[in-house]
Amino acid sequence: MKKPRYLVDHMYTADPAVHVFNGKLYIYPSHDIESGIPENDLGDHFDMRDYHVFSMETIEGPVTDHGVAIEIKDIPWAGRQLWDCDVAFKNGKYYLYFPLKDKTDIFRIGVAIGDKPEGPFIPQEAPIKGSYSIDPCVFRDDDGTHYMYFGGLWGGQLQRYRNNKAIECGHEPADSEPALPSRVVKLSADMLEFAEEPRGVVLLDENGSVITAGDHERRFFEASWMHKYQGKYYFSYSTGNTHKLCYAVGDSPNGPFTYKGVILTPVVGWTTHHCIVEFQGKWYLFHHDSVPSGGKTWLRSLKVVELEYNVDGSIRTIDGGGA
């Protein structure tokens, strides 16, 4: 497929995480709703309250909506805002990882367990100890180890932390200082906790220097994703206020990663968020834009388009269709 395809037309969906389970593609997106909350830089207007799970047997075929997999009212520690999630499989169980503000309005990451990839998912009583911020992405390496990547600036609250500790007044570093990184952490054997302290996902420029906070064209903002191609680890992410999806490549799931380029130019809408998956011999980029809602940045729609690599392993840039 050379042209992007919209996937869901009966509701607004965004922030896709996609995996192949049982020979099918399973899509785990955010569920956008019209909350009536004014738009602001903290993302209060993204007041999502449940997750639907979707599946596809072929990339061109119909999309099945399996209905609600979990609702905010079912989560004991819930405050508000059920943002981007991801799912992993281990030992016959499916683990749904989700960011959610607790009753004190602090984002934590929770986990819920299901017997089937479409759910339903039963949440644990409390969030993962030591978790914070948003956008969990779970990657299974070839040796069976699972890693979680997470973090997001501004409304995602990552600027409120240094070395996994909350600071008095959350702020981004000065432009000349190293940018705040995404986090990576190995998960415990039971998939319910962190097995270690999260560490920073270091992004380097072509000269081996750490990308700075003022480099908004390349610095991490949110939407971590990890995939492996030809033995290399590809860390991809959103630049946020410059509206690009970029990627960096490394030799270890922990990094460091060297910046390589832009995967997707800006789309219609403010946010850009994605995942990359191989299916039936080809690679695909799942992402979203706000075209079907007439450009409403908080009402987004899922798309998929084929992702292509050059011989040297670099990714060919895709036109997002935005400004």
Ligand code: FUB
Contents of the next structure:
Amino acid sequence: MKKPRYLVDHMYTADPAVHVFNGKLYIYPSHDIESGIPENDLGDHFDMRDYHVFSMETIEGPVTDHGVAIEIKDIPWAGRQLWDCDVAFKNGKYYLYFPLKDKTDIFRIGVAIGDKPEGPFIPQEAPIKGSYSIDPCVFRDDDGTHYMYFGGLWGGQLQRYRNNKAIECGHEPADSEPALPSRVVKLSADMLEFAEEPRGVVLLDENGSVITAGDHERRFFEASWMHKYQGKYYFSYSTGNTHKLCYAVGDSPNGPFTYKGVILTPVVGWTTHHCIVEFQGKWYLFHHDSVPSGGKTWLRSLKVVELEYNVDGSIRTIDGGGA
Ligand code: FUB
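Please give the other form, namely the form predicted together with the named molecule, since only the form predicted alone has been shown so far.
Following is the full complex, with the preceding chain placed first.
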């Protein structure tokens, strides 16, 4: 598959997290809707209220919509805005991790449990203790340990935290200071808690220096994803206001990671978001753009394209088709 393929045309879908469960691909996207809320830098226009789960038996074959897996009205602590989610499997249960603003308009990360990959998922009474910000991605390492990567700037509220504590007045560091990092944390054995304090995901440049806040072409913004290729850990993310998907490689799930390049150049639409998954012997990049909605940034559509590596393990850059 060399040309990107749109996956869903009966609703708007974004922020894919994709896993292989029981030999099939299961897609966990955000469900974009027309909320009527004007676009702003806080992302109020992304006012999503439920998640649908999709599956595919082959990459070229039909995409099945399994319907609503969980709704905001069923989440006891809900305020508003169900953003990018992810799902992990352990001991016969599926765990859906989702960011949602609580009743005080602070993003927290919740967890809901299901018996099947397509749900339904039953939410816990309260968000994960110590959780904040958005875009959880859960990665299972070969030893069975699960790690969550999370965080996002601006509307994702990451600039409101230092050392896992809320600060009085959220702000980004000065341009010459280290950029605010994504976070990584080991999950507890029951998958419902953080097993430790989240740590910063350190991104280094080619000289071993920490990427700075002013380096908007390379610094982390949101949309963390982790995959392992040939024994190396590939941390990938969006640069937000420069609209790229980039990656950095390391030897441990906790990092540090050395910046390696661009996976996807900008797409049509402000946000870019992705996941990388191996299926039936090939690697794929799932992502989104706003072409089908005529460029409306809050109405996005899922796509998939094959991802290719060079022999040295670097990823071949894909053209996103945007500006
Ligand atoms: O879908 C809302 C937000 O837009 C996501 O959480 C971000 O990653 C961006 O795609």
